[in-house]
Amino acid sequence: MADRVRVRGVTIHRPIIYGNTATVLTPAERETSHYPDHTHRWTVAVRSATSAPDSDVVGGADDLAYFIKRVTFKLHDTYPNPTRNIDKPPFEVSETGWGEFEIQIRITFVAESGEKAITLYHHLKLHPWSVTFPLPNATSVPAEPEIPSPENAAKLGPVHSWQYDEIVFADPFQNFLALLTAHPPTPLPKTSLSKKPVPFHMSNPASLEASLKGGVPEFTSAMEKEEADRLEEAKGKIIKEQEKWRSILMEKEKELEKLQKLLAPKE
């Protein structure tokens, strides 16, 4: 039973991405569809973060089945069988539809892990990205964009909405640690070798312009570092702001103490 002993003080992680890609249905596809009101075909998935060379798929270079047993996608209740259990790669669901909604994603790990399932949430994205929040130094909030016609949306190409995350295993069981170390993840490239666009993410509005140029986005270690730097910068600003208000509070407390002494009855 030595393999069921936890290795204390060890933390190991696996990078994943989750999200969706959507394309506009052609007129011919809409005519033959069982749902004539559907406008898009989409795929929601959980994949390894690194993309395979020369692939037109976001992520997915590594097979995650060595540590993921099942991925359950909870779709909108209007879909037949809205709870979809996927027990082998690729961990994805493809459907057609006309509206955006939140998808619950539950990841169940292999029995060797001894880990509880985790739940993620993804807002299905069908329409092209646009900025609807104020950019740095902007004087106004952008107006809510109009949804483009299917013809114009088709010209823009597929819509990609992907989130990078890391599944962290702390104090793993000995046998599960051996399983993970036997399958090291493919490292993210420092930069995109094929000049693929950076995936758009709201914490970096500048990535919007790159994403609108078309092409299949790719996650890179440079993007990961930039995100870490932004988080560190934000953390520094919060600490600085805390120190500022702590100093103000201390000054006010001193003033209050002086006033209390002045108002105190003299014996």
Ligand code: SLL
Contents of the next structure:
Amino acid sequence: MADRVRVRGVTIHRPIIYGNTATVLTPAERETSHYPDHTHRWTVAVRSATSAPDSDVVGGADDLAYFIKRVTFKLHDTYPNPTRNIDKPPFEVSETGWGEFEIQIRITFVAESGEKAITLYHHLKLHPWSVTFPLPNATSVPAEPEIPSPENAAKLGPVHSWQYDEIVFADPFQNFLALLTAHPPTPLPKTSLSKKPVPFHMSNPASLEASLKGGVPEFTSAMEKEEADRLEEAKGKIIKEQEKWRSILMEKEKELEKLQKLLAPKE
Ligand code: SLL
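Having seen the form predicted on its own, could you give me the form predicted together with the ligand?
Once more the chain from above appears, this time first in line as the rest of the complex follows.
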């Protein structure tokens, strides 16, 4: 069957983001909730990486249903029916709760792809990151990284925790390749035109401050270059460290040799 022919040597990818947003429930919301112990409202989602223009949503410019058949979010066992199957966009689950936990995200592709499902993991983030800069209305910079109090967290606005990723298909079936190429992803903007903050990034502490300043973050292609630069810088630092420790090791070995000679029984 012609459809079942794999196109060898070709790889094609689709950029996605996965993660969550969370907001602190207002006292009024808590009073009317069936669950008085719940403190936050959150949404976990899988979306296309590029944000729609003038949108308050992180990512999601493109509909991914042409290649994604189902996204299964496996929530903590404290939730009723913790396995949530989402069969059409938006591929997301919104809930309220009190605690952070690991969410298993399984992406199943359309049957004609012949691709195996993939599993991702996302740590549901409810609380803002520790900060080492002054919070709104604070007068001093905390000496140690500090987790904002719930009141401050509410003032800081929604917490965003998103991961950029690329789903790579190697040697795709001819019909699936055709399907993918018929739906090119909206490219990421080079830099954020609307001056949106960059999404929080564990390896980029500068992004933490930017994302706490409020506003809905957005992924850009400039982030990729910045990350490459940070990796290059870190590599340089590691090489210097390695050289330092190598010379210390050589000195110590010399010293050891000297001491061993001293200890050696005299003939
Ligand atoms: C923790 N290990 O102790 C985590 C568990 C569980 C979160 C977090 C409530 C669910 C419900 C909820 O937020 N569970 O009441 O329906 O922090």
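C-alpha atoms forming the largest set that superposes within 1.5 Å between two forms make up the rigid core. Numbering follows the first chain given and starts at 1. Keep in mind the model is a prediction, meaning the values are calculated, not measured.
With a cut-off of 2 Å and the rigid core superposed, Lys258 has a Cα displacement that reaches or exceeds the cut-off between these two forms. Relative to the superposed core, Thr11 undergoes a C-alpha shift smaller than 2 Å between these two forms. When the rigid core is fitted, Ile248 shows a C-alpha shift of 11.8 Å between these two forms.
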